[in-house]
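What follows is a single chain, given as structure tokens, in the form predicted alone.
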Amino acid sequence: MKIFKNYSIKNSLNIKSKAKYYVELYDKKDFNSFHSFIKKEKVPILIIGEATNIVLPDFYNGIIVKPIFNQFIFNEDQKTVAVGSSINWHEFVLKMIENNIIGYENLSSIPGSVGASPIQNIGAYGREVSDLIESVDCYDYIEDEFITFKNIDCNFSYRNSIFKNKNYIIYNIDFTTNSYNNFNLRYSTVQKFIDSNKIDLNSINAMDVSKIITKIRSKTLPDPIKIPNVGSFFKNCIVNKNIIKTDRFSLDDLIIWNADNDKSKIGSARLIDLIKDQLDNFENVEIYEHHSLVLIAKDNATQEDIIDFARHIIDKVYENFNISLEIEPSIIFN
């Protein structure tokens, strides 16, 4: 275990935060020092992968936890891979595909760890994280033990799981390695990438379509090293039609999927895009121009500037539609 003060943390969207400490864990053996140091201590506690989907304050007046585990085990009895926590997603994604492993290429170039990648439940093109997942290895830092969750008791839903708010640290994850034999290509913007480009479906393999992947994302969504942001910032909305005001808008200007019998899911992308005009201009953050749902930092924002831009966007799209957009990354405040 390393113990930092004063720490800089990086973080996607470049915000200037300092973290009072920073500690790095490297073996299980780490946790029992960890839990003794946070008893001394007594200050909030957040653990970090990449910090590709949290906005930071300026300084957190507390421990942030960094988990840096990077084994990579095949067992062949069981048909899974024990991966650690502090590997890079699309690393990981991509060594799947090495491996001749289907089922993870829909999942290429999103921004992160793989810890991180159960908390959100993260998802792309027809898949999400939950589909793959065997179990996850966690340490409870205040009751000081280690639990392990099946996928059944994760509690997966549409970018939530149990992991959020828990006083978790994940450091590893067992995947699936047999769960799928075909590719899923059936979500429409993949389709009409493969038909406009007219690709053979019965030529491709899993890098083929990693890289179709990658391609459509590269499109709308900005690299983070480049361009400060946390990937989509608002989550698509799940309601019932009835609700939504038409005064303004019809139903028919929005985009509109079945999530079941009784609500439906709706397209926040568009309903930001339909009042974007009605938004005020703020100094250090915008909406980025391929994609309405990811906001960009710019050099001098603050965890301020961003929540009270989001909290504009927020506020127009429920007098618009009387929809309430919910912020996707975690805010993380002292």
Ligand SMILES: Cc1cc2nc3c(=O)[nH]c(=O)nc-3n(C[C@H](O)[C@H](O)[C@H](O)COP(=O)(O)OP(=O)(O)OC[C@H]3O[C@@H](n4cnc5c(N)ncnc54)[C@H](O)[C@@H]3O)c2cc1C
Second form
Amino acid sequence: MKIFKNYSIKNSLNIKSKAKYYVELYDKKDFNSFHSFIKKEKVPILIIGEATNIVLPDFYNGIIVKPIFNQFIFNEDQKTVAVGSSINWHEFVLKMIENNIIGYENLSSIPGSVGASPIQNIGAYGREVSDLIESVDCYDYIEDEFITFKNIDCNFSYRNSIFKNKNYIIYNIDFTTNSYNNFNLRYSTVQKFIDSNKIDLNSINAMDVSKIITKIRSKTLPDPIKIPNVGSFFKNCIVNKNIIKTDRFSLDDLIIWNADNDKSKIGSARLIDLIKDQLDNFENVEIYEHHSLVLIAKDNATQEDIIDFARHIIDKVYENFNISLEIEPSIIFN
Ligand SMILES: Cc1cc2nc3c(=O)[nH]c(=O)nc-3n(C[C@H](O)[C@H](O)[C@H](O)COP(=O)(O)OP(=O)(O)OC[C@H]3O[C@@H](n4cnc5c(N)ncnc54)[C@H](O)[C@@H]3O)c2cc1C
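Could you drop in the structure for the form predicted in complex with the ligand? We only have the form predicted alone so far.
Full complex below, order starting with the chain above.
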């Protein structure tokens, strides 16, 4: 275990942020020392991966913890692979493709670490990580105990899981290696790309699908290294269609997918597109021109700037549609 004091935390929004303590954990044996350390310090604790989905304050008056676990071990009998939480997600996807394992390719190029993937059940282009996880190994830093969650016990749903706001450090995930035999190319954007580029589906392999997904993503999502962002700032909304206000816009103006029971999933990007001209200008944050769910931060942006702008968008969407947008990244308060 390594402990750093008053440490700058790199994050994809480029917010200038420091933590009272920054701690790196390298080994299961470090958890015990970490437990003793937090008992002594009695301050808030935040676990991070690559900080691509968090909105940090200027100063975090607590302990920011990064578990650094890099194992990648196949278990041929179980048809699983054990993967360390700090491995970069896209590098992991590429490794699965190299090993001829199907099912991961649609999740190519999602920023961040393997360890964060179950937290919000990352998903894209018709696949969610919950389709691929066998089990998740955690350390409960308050109870000082190890827990393994089987997939069924993770309570996965759209951008949600049992791991949100819990005292768990995820240090290993077992992924399945034999869940899928075919590619999932049904998502409309993927189909359109295949049609317009006249791609022959008979000669396509997992690496081709991965490259297609990466190309599609690069058209609408900014690279956080060049343009600071956290990806989609708002989730799509699950609501009953009957509650939607239709005096300014009609239901035909919206993107509506059928979800479960009497609820529908409403595309939040379209809601924001429709009210964009009603929004005030904010100095340090704006909506990305190619994707209305993405907020991009300018050089001096603070957490407050970003939250103020997000609240302004939420208010306008509510005023126009009677729909409450929900924020996707974790907002970290002091
Ligand atoms: C350009 C861009 C595009 C994106 N596209 C998508 C997309 O298509 N689909 C999608 O679902 N997401 C997307 N995201 C969001 C982001 O990629 C994911 O949420 C990713 O899983 C975050 O990984 P991270 O390591 O950066 O997590 P962090 O931002 O470091 O942390 C995110 C959350 O996970 C917790 N956490 C992190 N690691 C651990 C751990 N080891 N143990 C316990 N808790 C932990 C943190 O406390 C925090 O609450 C995008 C982000 C960007 C910037």
